[in-house]
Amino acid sequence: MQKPDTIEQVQALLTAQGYVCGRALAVVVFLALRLGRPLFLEGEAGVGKTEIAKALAAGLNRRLIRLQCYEGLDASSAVYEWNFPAQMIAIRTAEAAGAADRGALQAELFSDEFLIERPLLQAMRPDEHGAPVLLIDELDRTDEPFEAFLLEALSDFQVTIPELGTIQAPEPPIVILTSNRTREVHDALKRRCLYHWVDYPDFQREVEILQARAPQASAKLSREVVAFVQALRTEDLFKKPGVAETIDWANCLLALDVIDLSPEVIADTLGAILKYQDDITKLQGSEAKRILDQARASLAPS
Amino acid sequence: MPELPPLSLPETPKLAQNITHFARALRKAGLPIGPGRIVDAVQAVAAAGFTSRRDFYWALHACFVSKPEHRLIFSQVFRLYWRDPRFLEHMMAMLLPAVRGVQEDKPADLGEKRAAEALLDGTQPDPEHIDDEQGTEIEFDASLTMSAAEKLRSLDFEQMSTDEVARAKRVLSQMTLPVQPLHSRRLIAAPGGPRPDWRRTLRAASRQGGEIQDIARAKRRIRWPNLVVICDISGSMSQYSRIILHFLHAVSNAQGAGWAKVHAFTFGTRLTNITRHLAQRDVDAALAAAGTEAQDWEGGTRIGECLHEFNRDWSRRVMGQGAVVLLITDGLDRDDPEALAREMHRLQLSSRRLIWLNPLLRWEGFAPKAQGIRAMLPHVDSFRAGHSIASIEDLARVISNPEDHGEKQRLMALL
């Protein structure tokens, strides 16, 4: 599919996704695509970052490749690897079948038969559908050296493999970068990509949001969860709830046949929302029915 | 390379110009915009097309910002920059209480302030302008925006220069903390390593034609751990913490010396993250710098609160893969010691190791009779003087030994 010519369409074609976004990630998102730079995502856990990725994928039906970052992560799982134990086997039978050409067989063995090609090496890669979608997630996990070989990969979409060379990509795939913010990511890499914070989505956005994604939940009940998580959101908690948290929270709601929230009923459920001890007995007892009220009463109509 | 559309720009690029003098605010209002990202944004500009202001804002803020704290100044600049070519005049109400008349003491919104200096700083009036103001004459003082109690508290290191202190520093500044390292998941080719690198053996192996001669090895490597240092820098500890500082100013720049990164806090009444400021070679300079960044020098002492905002802002930042924390205070503090003593608590669930110097256990007979320090105590691993260089040098000895724990089961019996 081609890629949308204006805001518009890119707003419309994450809707079309389940993907409610406001006109300012539009715009950067639309940048990006026009541009053809690397999108880089940061905010809140939970307030939808990955989740743009998925939806610009679906949307524009382009393949998605996840690179999951982690301490650790090296250029042998991000970008390729060669394939030891099959080129070990094809060793052993070219000696047992007495060939001799050694050059024939070296060029054989670091050939694409035996490289295993990873995301990075995948998004490089040309698509019958166009460039792909290529999620690099939490990127804050990674240790520094390998945010710095990234570098060459966003900014000029080639990777270097000693023994085939430079593979460059045909056209850049979509790149989006999210970062959690557990540590700063270096500049340098930052320079190379549109930068965008995604915040938590105000009331009207995040009731369309769950209307979206839980579209079982009556519009009473949405509007009351969404202004409950509202509500919470100003307390002073050590882990604020995201978006993700309002959709599973209402699913959990569903399943449990609530059409009404009571204090009762949030008292049960309220591992969907706070995933911290500390917050939890923080909103034990009148707690949750102060914020319940005062989420009802914001609601009420003016 | 991405294929970039044509830029279409008009004959006469203002608009491009705009763009740039923007971006030079918006440098001197502290935010890292190299040219590149000019460029940059006037091509993103050019994408977007110049229809709507919020669009206009969305691109420019894609290009120019790459940090949450820099979206507030942004804002401000952008607010008062694109809203009127003349700005000045803006600026000049805003800033000036006779010029502002009616609308009375108006609290400057966040970042105001520095939006407005880095838009006014070296601005010389366009001269056409001042005509029309009938030649008025303008006169600025950007210093007058900074409230004379924070001018009266932001610090002179310079008065700290008697003999003991200047050597004492010189002493400190040479030492370092030495750690053990630990082990990370990455491997490292070692000659009898615990396991195989099949793919050395292999590359080894095809430079022989297909013959293995012997099975690489390697290990995990190894890697250092981060120190967090957390300093009170309030009015009971000012004599010492400042010396402290420089230790720490060595500490963060011994290359070499172990620690993967030093990152360094000082608090009072609120919490200033002074990293940024240690990591200035000379010392005088990283002192003065840190002194400005932190203007709660030499005030009270609020730690829980300032623990509570480490914990919530900056813990899962600094201390993600195992940081040592050093907590530097004397633990007097009057606020709720229930609230003090969870954050203790939550600090020291998220820290490999949790070490206060308490530059009170230099007298002899200390009991731990605050209520701040019963509240903190429990919740340390180790607990020590920090007074003199001996016990400076006592900790640099022990920081990495797990069984240490300083004075704390002594003081603990006294509780």
Given for the second form:
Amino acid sequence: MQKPDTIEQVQALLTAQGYVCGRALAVVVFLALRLGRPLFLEGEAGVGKTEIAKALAAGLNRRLIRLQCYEGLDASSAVYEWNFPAQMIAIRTAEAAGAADRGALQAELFSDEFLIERPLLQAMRPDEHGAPVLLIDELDRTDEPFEAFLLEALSDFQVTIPELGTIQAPEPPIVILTSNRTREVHDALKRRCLYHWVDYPDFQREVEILQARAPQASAKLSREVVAFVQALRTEDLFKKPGVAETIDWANCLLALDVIDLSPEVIADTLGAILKYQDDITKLQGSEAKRILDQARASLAPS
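Pass me the form predicted alone as well; I've looked at the form predicted together with the partner chain already.
This part shows the chain on its own.
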């Protein structure tokens, strides 16, 4: 599928995949696609940064390649590895057969047959459906040396394998980087990208998101769920619930055939929206009822 020609087409493409976004986000996605620039998305966990890459890949019928970042991730783990066990078997087989041409054996050992491609190398390969979507997820979990390597790789969209040479993408992949901002990412890398802060949605947009992702929920229940979660985000919590938790909670309530929220139902299902025991403890007793009353008051017509 061709890339969208307008901002409205970007919104329609994402909406068709169940991803509801505002115009500001649609604009930066459109520009990233049009200009071929990486898109750097920052925001709290659970606000939908990763889902944008998934929705784009599905909407454009492109392959999604995900590099999940973690502490200690290095260039070799992100680009390629050699299949060492298979290489050892090939060496033993050659020795048993009495092969004497060491040069030919070495060339065979360091060929595509023994190459294990990791996400960055996979993203540089041609694809019949067009350039893939490369998701570099939670970049803030890595360290500065990996950022420096990534800066070079994204500048020219190429990687170098000493035994094989330089491999350049025939068409630059659609690159989306995400960060939960547990630390600052270096300015040099950000300058290579278009930037957008993905914030918690307002009430109406979160209701629209919930209706798209949990369409079985009634309008009344959807509004109560969103109002309660948004009220919860104003509390002093260790980890505020994201949109992902709103959707998870609504699905849990549907599985329990809940029609209306109540303090008892909230107490039974807090594990769907809060992930730390200290936060759950804060909502025991009358606190859940207080927040529920606050949420319902915000829904009352003025």
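Owing to the predicted nature of the structure, the values given are computational and were not obtained by experimental measurement. Numbering follows the first chain given and starts at 1. Whichever C-alpha set is largest while still superposing within 1.5 Å between the two forms counts as the rigid core.
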> Cα of Leu194 displaced 2 Å or more between these two forms, core superposed?
Replying inline: no
>> Rigid core aligned, does the Cα position of Leu109 differ by 2 Å or more between these two forms?
In response: yes
